[in-house]
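Next up: just one chain, as structure tokens, the form predicted alone.
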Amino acid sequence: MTTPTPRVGLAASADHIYATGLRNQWHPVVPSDFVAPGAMRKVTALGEQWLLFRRPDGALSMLADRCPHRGAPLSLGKHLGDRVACWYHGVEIETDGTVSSVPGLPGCNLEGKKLVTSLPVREIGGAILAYFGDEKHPDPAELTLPEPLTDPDVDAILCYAEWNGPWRFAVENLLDPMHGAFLHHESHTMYDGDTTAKFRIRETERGYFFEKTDQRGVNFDWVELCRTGVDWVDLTIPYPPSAGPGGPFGIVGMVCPVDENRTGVFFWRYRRVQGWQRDTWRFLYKTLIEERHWQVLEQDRVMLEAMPADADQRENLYQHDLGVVRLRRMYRAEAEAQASAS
């Protein structure tokens, strides 16, 4: 008889959940190529330590980085193909978290029990997603992936970076289109358009749009927050004909709450291109556009990393911040609900 697999975030306070990421949903973790076939990698997500383990055939698993025997990190252990052996005493753990062998005491009552948390994982668009459920919600939430990452007529290129700052600041930055006309004014795409605007929130079945009411298709003029089992945003930036085929330049954005003070940011840059146009888009991106995009991201990084940790506690907001206020209230309410239910 096996014991239930422990879950993440047990008895966490609302403040802890708000600081380290909402539970009972999917989050991106790291790019897929961070874990080669036959390799394993230690990662931090939602303030906890994990082990990404890839078998030689490419199958991926995600385990708590903690041996059930004495708590040693499994990431220091040995990859045995379909299981990991703890370096401390050789205890072997299968990819579903089951103890398969205790070499020092064969037949030990640990064998055959699921004693290590194993998270459901998916890979899409070159990124690893994992479901972080609490004890009452161990089964993964329904996941609908962003359309630009699943549409065969869309070509998406992933950019990943890790920033020093709360995950909420990175999401709020995406729900703040007006910063494009100021912070990114010297960029290659967001130099045009008015520096004054009015905004509105427009509800959708999966989240909401935050958009300018008096300008469209000129700058960073709208963003949609989508909650489809994983939280992501969609937005477009107009591109000149010199940027090649494909029309407007789209961005799908996600964040990983690494811990209270670090964030993994995932940006898929996409365009609707097929055939030779796809080849042209990829060539232009790699040879010309990518470096410019990293310059824009660097502007965001510098600003967000310079923000004090209590920046969202000492503010004077105005109409342009409606999207951010809505986001905060929603996330805070969910954190409190998850804490009270734990």
Contents of the next structure:
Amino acid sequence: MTTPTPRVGLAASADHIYATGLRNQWHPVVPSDFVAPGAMRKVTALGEQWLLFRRPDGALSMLADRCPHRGAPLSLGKHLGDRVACWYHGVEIETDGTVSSVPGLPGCNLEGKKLVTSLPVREIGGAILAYFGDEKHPDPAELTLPEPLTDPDVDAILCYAEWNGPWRFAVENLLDPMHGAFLHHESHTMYDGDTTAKFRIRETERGYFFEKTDQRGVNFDWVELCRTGVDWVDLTIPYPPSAGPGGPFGIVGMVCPVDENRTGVFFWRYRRVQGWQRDTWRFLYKTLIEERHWQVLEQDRVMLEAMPADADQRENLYQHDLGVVRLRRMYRAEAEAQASAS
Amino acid sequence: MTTTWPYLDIHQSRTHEPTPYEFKLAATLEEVFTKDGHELPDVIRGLNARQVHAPDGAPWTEESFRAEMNRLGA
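If the one shown is the form predicted alone, what is the structure of the form predicted in complex with its partner chain?
Time for the whole complex; same chain goes first.
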């Protein structure tokens, strides 16, 4: 079911927020290299249309894809270097959302006014993050970046993919480590370990761990949900000896709620390696390992895209689903709070 | 860069399709890591024992291996 999409700043129902992503926090949007210097790109995020605009010097901005004059998409317009001109009537918009010129009527009172929503953006690890505030929270929330993406002793490589399914299913999949022993049993990294387990939740200052009580370092045995201005997960999975020195590889995972039925997934595969070990890992990754990782990710995509839309409403959960239940309660409560505050 | 949904690209870290030499070297490295060990001397010995040499045909040294990995892995 498709519901009308309220713009950021307009009252949204809790259902709409839950379906299209929580507001007042940062979310990943697309990889940085999707927008070359001097280029622009139309994107959908949190159920709304946006324009990513990069100046020739590399500076990036993110504008609502809507001309303040008659609502035409700015993404059909012309890149003028430091501003965009709407194709319909030539209205020019600066990168902060200010109307700089109305060519058809010089001196028009639209000029000089900031009439287009412009989101704060950051780029990290090859991805664009943006802050999606509502009308009452336009100033960006404090953002603490995942340590594996900022630690110089850790080498991270981004994998981005687009899945047809609700964003929540993709996050829930990450808070469900046990699926590794079944869905990914034939993979190169998750073939080992018990197929029975007991789990516990362990609170942290930034979220919680969901982890096996009786096995670690064998399969996908734990995951940490981190809420640091952007929601992300951290986990590690052992590599076989063929991957060389450096021990297990980790994943920092993030999700872009594109709209209620589409999701962008961001997986940074990282390893604590330096020098020749780092170079060798990167060489093996590019040449052989990335494709194997992709096959594992495809198993997730096939399963999640085949899930019925009401999968999360007709279930019989058991102990392994504590991490998912907690996630849902948290997101649902936050969606309710954001809706009632708007 | 494609703008078609969905973006599903198996290879996102490559700058080029690996050459036969690169495939051979990578596969041999995996075998060496599995059978010979993870230390640099193990790797050099393992590659040379398998006659998988640098592009110029010379046996690997620690120096030449570091340089080649830096070139291929950067």
